[in-house]
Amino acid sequence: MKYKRILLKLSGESLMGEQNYGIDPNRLVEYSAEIKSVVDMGVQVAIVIGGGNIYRGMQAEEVGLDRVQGDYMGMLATVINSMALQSALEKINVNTRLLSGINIQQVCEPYIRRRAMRHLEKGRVVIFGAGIGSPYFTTDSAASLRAIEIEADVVLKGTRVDGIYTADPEKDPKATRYTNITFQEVFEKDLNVMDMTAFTLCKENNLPIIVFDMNKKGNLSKVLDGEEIGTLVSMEPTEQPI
């Protein structure tokens, strides 16, 4: 496999499937099967999931809540999603561990870097819940930070689109997709890949990012096989968009 240890970033919204809110059981089954397929290949998998299908911290101020309080509510939403994915994976005999950035001893282990790496070495899927445990940081930032800490080879950002485009492909039919692009070009073109904190962390630590369509069956395995699925963001010179 091209990558031995990966950090898979999933959005909370992706778990909604065809629903408008919450968790779609069918989507959980699909994602679990995709993850199991690469675990069976010997790839070490860590996962960070957002909480936008349940609650976003940035919504707090809109309804008159304190932003910090709202961010902690969002962290708890990510724990709910993480528990759901953990359960779905264990139903198909994938060993998992859920590590949380905030202490919830009844359902999660506390995040300890060495413990997380040991779980990965033993072939367990490690799910990181509750972001980094601090307000004002997104789950994108958590994904980048945890990937760096566990020495992952790549961050795989699973989305509903098949890569990074010159414009929003859902709004602009003339938008074209990049197969490869550099960190610097993303900055210069002001492309929306991750939030700036998360993206800068990856750039400064030379950690490549692949943005791909997680909802297409088999894509995760194809990415790890080295196929040109989605868009690779790295320090290397880019190709032209296709």
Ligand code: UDP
Contents of the next structure:
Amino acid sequence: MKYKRILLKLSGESLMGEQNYGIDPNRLVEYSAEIKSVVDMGVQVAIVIGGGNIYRGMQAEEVGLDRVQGDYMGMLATVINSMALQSALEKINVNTRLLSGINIQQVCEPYIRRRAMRHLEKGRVVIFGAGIGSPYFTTDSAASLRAIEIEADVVLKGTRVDGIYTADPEKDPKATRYTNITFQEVFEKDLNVMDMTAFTLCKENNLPIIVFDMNKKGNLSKVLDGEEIGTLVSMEPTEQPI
Ligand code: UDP
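Please show me the structure of the same protein in the form predicted in complex with the named molecule, now that we have looked at it in the form predicted alone.
Let us now look at the entire complex, which starts with that chain.
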């Protein structure tokens, strides 16, 4: 197996499924089954989920509320999503631990790096809630930071598009998908992979990112099997877009 320890980033919005808000229970079941399939392959799995399906800090600013307060609300939204995923995973007998960047001791463990690593070694799925626990960051940054801390081999960014394109495929029919691209090229071409803080963390620590379509059944295990679905961002020189 190329990747023994992964960090899977899921956006909050993806949990909405066909809904406009909140958590679609079917989506939870689908994601849990995908995650279980790779746990059964022997891969150590850590997960960061966003909170955009419930609340984003920017929303607070837009309606005249305090941004920092809004960011903490967003972080709490990620804890709600994390708890939902944890529950769905436990239902299909996947052992999990939820570690939070904000102390909420009745519902989750505090984030302690060594603890997270120990859980992973024991085959438990570790979910990181509350982002990094600080305002003005995103869960993409939390994904990059936690991945580096726990020495993950790769960040898998599960989205609804199947990779990084030369242009926005929804606007430009000629847009083509990259199978491989370097960090440098992403900068130079101003492509949107993650926010800059998150992306720079990966680049500076030589942590590869794979962007792939998480909503297609079997895709997560295909990525880990080494199939070239999605786009790999790494230090290696790039190939031509396909
Ligand atoms: N957030 C934060 N610090 C963090 C992670 C998240 O302040 O370390 C807040 C921020 O307001 C963000 C919200 O939580 O908008 C939800 O996270 P995000 O927008 O990354 O979720 P996603 O877009 O992945 O659903």
